[in-house]
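First, one chain by itself in structure tokens, the form predicted on its own.
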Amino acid sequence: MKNMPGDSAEDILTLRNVCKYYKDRKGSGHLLKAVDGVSFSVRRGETFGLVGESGCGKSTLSRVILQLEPVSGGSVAFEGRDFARIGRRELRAMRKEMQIVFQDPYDSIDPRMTLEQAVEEPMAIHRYDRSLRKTRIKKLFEDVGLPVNMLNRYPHQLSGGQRQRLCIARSLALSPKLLVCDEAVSALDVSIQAQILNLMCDLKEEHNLTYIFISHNLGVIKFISDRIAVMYFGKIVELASRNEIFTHYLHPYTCALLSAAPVLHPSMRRERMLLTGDVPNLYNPPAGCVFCDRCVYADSRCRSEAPVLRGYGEDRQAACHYAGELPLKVNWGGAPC
């Protein structure tokens, strides 16, 4: 199938005004809308991180992206093929080029599965030629710091950091091109989160991969990404390379993200931007901004018109009405008490 109009031959994956509704479980008619017009693209061979407060969708759309769930609407392309335009037939064959890692290493496992068992898996279902499975799982174990002699060891028997190495050999095994990460370190120990962090980067490099990172810590979203996305209630508010989201924001809720993080050593200290009012209903979203009622700087053309995301110079979007006019001050290293 031909590219779409417009894709970029650097993008690997697009999406376009993507939305998920849900359906009111008690009847009413109203539709929850976890994902509401999101579009972006990422670039073959970057990390783009995607951050964002618990409950704004982050892990909704990696389902969609990985089409574990149909859209509502708009539209998902992988490699220029659109997921609404090709069968079931061609949608498992590309499911080996997209693989997950989700955030609770434990519930991802099967545990009766020995570590042997968990990473074949996948490439029985695709039809691997079974004379070549051992030689692939020893290699990523390898790959992921997993000694070989567990292979035949169950996941009970591993630590946390232990089951995401083989949560991630497992995400290896068909030579994926993309790798969604849902919150993959956020049940590790800070420690444990270095060195996945690190490994993952490495793996980046051997196995020219191309990462969806998505986290609520924004310490790790800097480490990690090349672009980042900020999301609130179902929607891309900011978009821009790492430098320009911790430097030169644009948006008064990436600030309050920024602000609101911690300080990691005791002499410094951040300002706070506090955020007021309430997040806004699920079922009955704002007519204007999604943020207008917890920002400190909205006016009657907020709650009235809802701002689009604009381009702001190379590589850098926002949706606010005063994108680049708001004196929005956070310094992101901290000052001396």
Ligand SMILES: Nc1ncnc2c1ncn2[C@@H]1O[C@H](COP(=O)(O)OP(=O)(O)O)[C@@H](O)[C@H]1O
Second form
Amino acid sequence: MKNMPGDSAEDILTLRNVCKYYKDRKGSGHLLKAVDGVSFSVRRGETFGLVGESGCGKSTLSRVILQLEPVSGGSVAFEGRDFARIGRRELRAMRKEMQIVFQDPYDSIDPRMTLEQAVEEPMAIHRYDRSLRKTRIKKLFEDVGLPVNMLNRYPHQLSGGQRQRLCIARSLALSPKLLVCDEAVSALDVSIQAQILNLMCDLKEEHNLTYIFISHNLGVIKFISDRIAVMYFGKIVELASRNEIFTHYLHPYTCALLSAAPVLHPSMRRERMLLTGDVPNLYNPPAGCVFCDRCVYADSRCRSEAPVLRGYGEDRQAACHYAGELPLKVNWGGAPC
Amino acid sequence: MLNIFREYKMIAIGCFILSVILLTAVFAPALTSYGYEQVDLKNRNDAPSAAHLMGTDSFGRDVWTRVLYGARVSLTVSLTSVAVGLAIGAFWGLLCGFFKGKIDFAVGRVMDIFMSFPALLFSLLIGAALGPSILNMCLSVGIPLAPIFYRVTRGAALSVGEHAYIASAKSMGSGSFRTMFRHVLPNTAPQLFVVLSSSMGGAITAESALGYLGLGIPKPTPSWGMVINEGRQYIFDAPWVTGFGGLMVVLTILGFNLLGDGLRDYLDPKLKG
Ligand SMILES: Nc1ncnc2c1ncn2[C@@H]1O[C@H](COP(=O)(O)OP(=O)(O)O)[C@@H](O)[C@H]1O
Ligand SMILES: [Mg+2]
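Could you switch over to the form predicted together with the ligand, since the one displayed so far is the form predicted on its own?
Then the entire complex follows, led off by the chain already shown.
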């Protein structure tokens, strides 16, 4: 099977069966399976898109990837080094290699820091030379398109787009190899979204970055990603290259997700595959496929046996018993972006 | 510096009030020709006059003199005890609010026990156990303040900890203690300032209550609490004793509150131009 997670040199990040369970806040003893058995690897230099409805565990997965929270099971390896097996000091050093840009630019910078301090902070933590810091701050400001005369301003004096530029500058300060963008443009106006997305494309070339781009917005994901993983309630249900996933999707959930996206022009109106049934209960997931309650094709096998992610030819994986056999159809009208 | 005063009137007024009181305390001997213990039985409970600016008390002692010297004790005690309470309470509150989990649970239960005593009773217990002296006074007034600071700091730290900038700092490799002191503590400061200035008043009041119960500063050194309490018996014959003593307490509390509120605004980056 190709493309199953492996330690090939082109993989920068490998997730194996990663799980993150939370205890029920009310103390009922149930486990909330926010991320449940996710495996994939991200190749050096690509933009890996992760798409899914709100609450399906995308942010949890990003926090686990960045070691902001420990995994409940499985392993995350960066450049072949398993995070569970490295010491504190090494982890601190490895934090330089991957950074995150959060959704809310209003919340991800300490309001008491000037812009200069915010960008300088990561370099101060890692004891960069002072004069080097100053020159780097200027360079980073130019790279992300912020005027250098704003150095002494405070974050609240910036617009949302400028703030997100600042967050990007901050996350690039340590020259990371991998940048995780968790809904990085979702809080911005549509016109600003486009600017930031373009900026990120440029920065990717310039800084030799690999992106994991997380969004609930298909248009954004389609614009920026090379490969796309579709997540549904803690699991990856389909993973394929961008071109494949928008034309030859194999999983009924992907189809439903594509038909749920708004279309710009009435002539592009299409048959929608509507989502029926209830959202599965995270505390008490169905025994079989997580999607079976909402899937029109579900049969008894789907209800009893959970499908695993299997490869279907070059660069395609899906977790459906009947992948490739279903008459899925949707006229994807293009990105609403 | 001058710009701060111009922009933040509250800081200016607060500083002015407090520095006048502080200066009178420091230069007390130069500002009066009486001694604070100088008894004059012929002039008991005299109304304010040119000779006695604030009148005399039931022993014929000059109230102005006693208030001046009393400021030394009262200011020392209130500042030190608030500092003691702040140091203990804010430290544990920050730790608990930041790390949560077991340490939070353990410290929380200890604080619950402390909080279940009325503060004054608590002060009395500590005061009685330690015996009367200025330092013990500071401890017995200060320690019961700790749970208040603990609670406020913990709550503020919990909510600050939810912000993405804390996760962001962590993802950059900032250690727990660095994050705690660089990001969490400064962002809890606004809430802390509010309790800080109001607890200053509480400390002065507690000091006077302890003095009244005989657990205060060893006599004869006067404190404002002592002046107020000694005047209480004669409040209808000589209201100026309690009155001027109380006025000093009120002015000081006002000064601290103005300064506290002003500083809170000053430290809020959102209000900066
Ligand atoms: N710290 C936590 N404790 C308990 N439940 C959590 C926690 N963080 C996230 N969750 C739950 O995990 C699920 C996935 O959340 P999240 O990863 O934020 O989804 P997404 O980013 O895809 O919208 C949600 O149901 C959420 O309530
Ligand atoms: Mg999210």
